[in-house]
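First, one chain by itself: the form predicted on its own, in structure tokens.
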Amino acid sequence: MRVIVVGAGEVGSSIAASLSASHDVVVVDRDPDRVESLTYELDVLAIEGDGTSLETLQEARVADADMVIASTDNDETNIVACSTAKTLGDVFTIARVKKTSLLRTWERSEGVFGVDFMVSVNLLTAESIVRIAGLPGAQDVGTFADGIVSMAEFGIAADSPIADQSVREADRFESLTFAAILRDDDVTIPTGDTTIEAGDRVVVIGSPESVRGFAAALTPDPTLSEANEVVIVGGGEIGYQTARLFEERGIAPRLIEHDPDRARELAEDLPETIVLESDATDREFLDREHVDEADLVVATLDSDEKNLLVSLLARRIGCARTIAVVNAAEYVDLFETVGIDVAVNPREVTAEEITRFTYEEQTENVAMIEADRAEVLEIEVDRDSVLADTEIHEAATEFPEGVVVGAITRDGAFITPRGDTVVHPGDHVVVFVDTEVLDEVSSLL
């Protein structure tokens, strides 16, 4: 497939990288040392020029093309890209926008614009905070086949009750699989032997009820529906979208947004959540709203600095849990190590969401693990398949190392992978594989 990226910051970047592997990749971009870095980095083909313009589009041959990925920081940027593409072919084309408003007006009539597929950052990443406030103690969470499977990511600490265990020993729970242990920068997949060291990540699939009990064993958090205080710190777009998610399952957040007219609009258009007008550094006034006592902070400011900030004054205080968002990728780490428990950089997840998008027709779901260390895929089995009409120890041995079967669907129910399970044409199986080895199994699938 022929993919043209239009925009080559950190989310055109990461999704050329994820496609430039098995696809012809062009990417174009107006920023010269950024052209020149692709140019050495990736094997794509960089060029240098406004997305926008018909001339730069038809060098990129724009009419050969099967894909347009407008991924600039700007919206109207990115729509008026996809609109020139149309004009020069018939050409499928994504477009990533901030405005929700966009994406509302885009969904009334999809295609408008000249755009196929909308993706909306801020959308998105309240809907990833949610998803991971929903599961205590985890890092990631993704969910596969209608909700039937759960994957999620856990951080081991030294005091963690399987810290120093073997997987064996770890492994109390049904229909879970630990898929994989990434510790420094690299991925093992796990035999019962393996042994879970503090400052371990680890991988598990299984039913959403045994994931959720795992997560109970590792911490006492509390999970969302148990939660009392759920505080959100910011009301800019991602912070109005993260508390209409939370109302939508049942929880009354409160909302701090320094901005009086901002507080005022947000008040008229979340009813179910309380919106506190002030500066959420202000010591005096955490301690007066007993934000201390808060199950969860969620610190969505537009800078990141003030959201680490807020974060661990915050966890300081004595809150539980801390989510923040984090602009700038080479920071997540570092908001995790001092402190903060989950950092979310709202372009690993819109350049996941892309990416997912572009995966060849049997790939159902995708979720990646570290941004690009791994990733969780949906597959329904077809009969060309490695898999089919075979037992998994014995497809296994087509595989190349770094791949687990972590669990299978059959007509709506789970299943839970041994060797001896034989896997059907239609069944859908929800496979961890390491990114080194991603194109080679994905051809075996």
Given for the second form:
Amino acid sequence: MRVIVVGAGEVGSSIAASLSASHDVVVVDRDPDRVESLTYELDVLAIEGDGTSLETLQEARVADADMVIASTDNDETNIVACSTAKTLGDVFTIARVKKTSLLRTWERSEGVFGVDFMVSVNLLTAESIVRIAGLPGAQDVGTFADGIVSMAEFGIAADSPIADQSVREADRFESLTFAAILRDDDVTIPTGDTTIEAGDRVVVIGSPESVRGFAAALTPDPTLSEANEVVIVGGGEIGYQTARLFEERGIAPRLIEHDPDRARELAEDLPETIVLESDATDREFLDREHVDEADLVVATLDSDEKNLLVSLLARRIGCARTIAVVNAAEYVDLFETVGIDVAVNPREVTAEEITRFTYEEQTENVAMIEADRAEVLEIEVDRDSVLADTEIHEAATEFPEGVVVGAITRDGAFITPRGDTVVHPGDHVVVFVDTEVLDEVSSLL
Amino acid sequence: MNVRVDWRASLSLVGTVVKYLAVALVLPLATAAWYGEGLLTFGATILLAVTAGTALERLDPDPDLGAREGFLMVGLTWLAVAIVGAVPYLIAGEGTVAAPANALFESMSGFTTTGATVMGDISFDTHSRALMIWRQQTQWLGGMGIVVLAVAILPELSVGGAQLMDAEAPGPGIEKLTPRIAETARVLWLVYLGFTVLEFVLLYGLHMGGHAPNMTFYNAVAHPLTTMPTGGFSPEARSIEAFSAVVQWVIIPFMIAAGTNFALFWHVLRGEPSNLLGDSEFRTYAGAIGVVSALGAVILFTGPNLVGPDNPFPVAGNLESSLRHATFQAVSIVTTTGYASMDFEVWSGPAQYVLVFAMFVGGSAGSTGGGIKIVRWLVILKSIRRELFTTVHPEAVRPVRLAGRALDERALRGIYAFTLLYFALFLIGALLIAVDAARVGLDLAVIEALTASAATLGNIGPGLGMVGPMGSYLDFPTTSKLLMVGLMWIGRLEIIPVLVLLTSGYWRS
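I've shown you the form predicted on its own. Could you give me the structure of the form predicted in complex with the partner chain?
Following is the full complex, with the preceding chain placed first.
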């Protein structure tokens, strides 16, 4: 597939990097330095020019491309780039936008602006934060099949009740599948005898209730409910969207914003949120506002360093759990190592969203595990699939190593997959796949 | 002094309004003709209004209205119509209102829908039916606003109309219902007219059905003219007490409607009734009426000193009666109508204090009611709540919200300033009235001075004691009456537009 990425900023470069392995990627950017460095860093064609001009797009051979991903920092530029690309050929266009209002307009009438798919980075990040917040102890959370199926990744501490147990012993939960154990750099597909060790990360797939039940069994942290104290630091678009989503779930968060004008704006837009105008690194202020008693502190400031500082400070004074937005992908692990419970990378979130368009059409939803080491796919089973009308253990013999059928939904109902479960065409299956065998599995399913 | 206000333009438009006032004078003229009374009074006033109006119009043949000219025009219009409105009382020469200061008082009380009277004897023996209908009619004209009426009819006002209505309309800010302000003004007046006609039909229907013996055709016309503007004048000396219980019950909802934001009715007519019931001001308004009524009813029902051999109203122990009178009085005072279904002078102390308290509530913004207005109280209460919250959380940023929308801090300051000014003027007014009474040796109780000031500033009408619902303002010295004319004027225009005219900064650049 020929993919043109307009805008080689952090997100654009990241998308280009993740796509370059299996696709022909052309990157367009106005900054000659960036174009030059990309040419050497990635196996892509980098072109200098304005992504909204016909000339540049013609140079990038949009007419021959399958997909245009407009990913500059400017919403309007991205939209115009998509519209312009549409005039040159029948190409699938993806626009990244910051403004949620544009996304709302697009949702009303998909395809408007010449945009086939619109991705709001900030909104996706906020959704991701709120999803993770709802599951204590979880490092990553994904939902599939309209929310009937949940996927979650948990770190196993030494004092965890399932540490040093075999999967068979640990498997005490209805409709829950242990999809994978991530140990060091390995992805292990567990059998009943596999032992879960401290320091492992386990990926489970199941109904939302069972995943919540599993989370509750793992950690004593309370689940997020109305009574819970959530503090959001930073009133940028991500902070704003996060607060809004918490409000939608009936939780009244507190939002700390330093800029008075922005604070006022936020206070006007967020009726249930208590907006506090202050510096979040002011100890005295944090004490006065009892941030130490918060169940969750979310740091959504612009700079990774500040988010790290705020999160560490919050942990230090006694807050139960911290989630921080980390823009630099390479810091995600580091941040989680030094004490931030969950680091959310907007680019990774965006990449996940965009990646699902690079898969074949039948893929409904994708979640990436541990930066590309594995993926969880939702697939609608058709007649050609090896799963169609066969029992799972029979079909499984055709699969390579590294594949687990985690859940099945039929007509909106959850079905726990067991060896003798027969999958019908039209069912949705949620499958855990090791990235190494992804292409092979995709063709089988 | 270099005057930067184009006062000629303002006066010219005042002249236009005065000229058109002649049209309104046709109703009392016709009434006089119908009842075979002298036509001179109103014929001469019409001539005067047309002449004076035309003369003023000549000052500026093509008036251009800016914001400052708007304030001046609105302020002077109300003064001018009150003066012209006083002329019939002077010419007719009937009773106490024939004295110049009294005539002006009665006229200003009418146009500002206050309902305070200086008539010594309210009866057709002293006053002609035509003069009485004029007295009723001044309130109807003033209710929805003379300037709003002018904006609705006069095309030359449509450009500056929003500022004019803003300066005049009760409550903070105006709500544009339609893109064109003249259309909005017309909508409001049509709703107003509609309610007036409906009330007439109901009242006269009751009379025809034999349920309201005293509600003659004349009374059925006269009362809607003063219910809907929350005026309170009645051609009956005993006010609404003169009518049957069912009439009193019928008038209550009309008073409530008159104190409601008229824009809400327009939404209801457009098929969105949730706009009325969901409106936070309306809910608070209904709540205030409910609480005051309930308090009053309990006090009346259990009141020990209300049933005596001389008291013809057995309210104590009578559920319907105590409920009706308490509700009627609560609604009448909260909406600043000023009707009385009984002389609340005989009420016990606590019940009277409830009414005094209710005087400061006021109607809704965009209604014909006077006073401080519910919406301001609502905003003030929310501000206080915010103040308490930010004391605990000093960094908290909390906009004050009304119906989900955050209010501008400047609008809040305006509301604080208004309310503070209102109380300051009320106290200064009461003080001056008390001093003036002492000057002429009039024996005035403190509550009388206080309620006289509150009742005129809030455009309510009756107070307590001498100025009670069956009493009058006749005995005050002329100076006090002129002061009250000023209070009514300031109160009707919501203080700021009048006071701004007194500042030097307004007149200079």
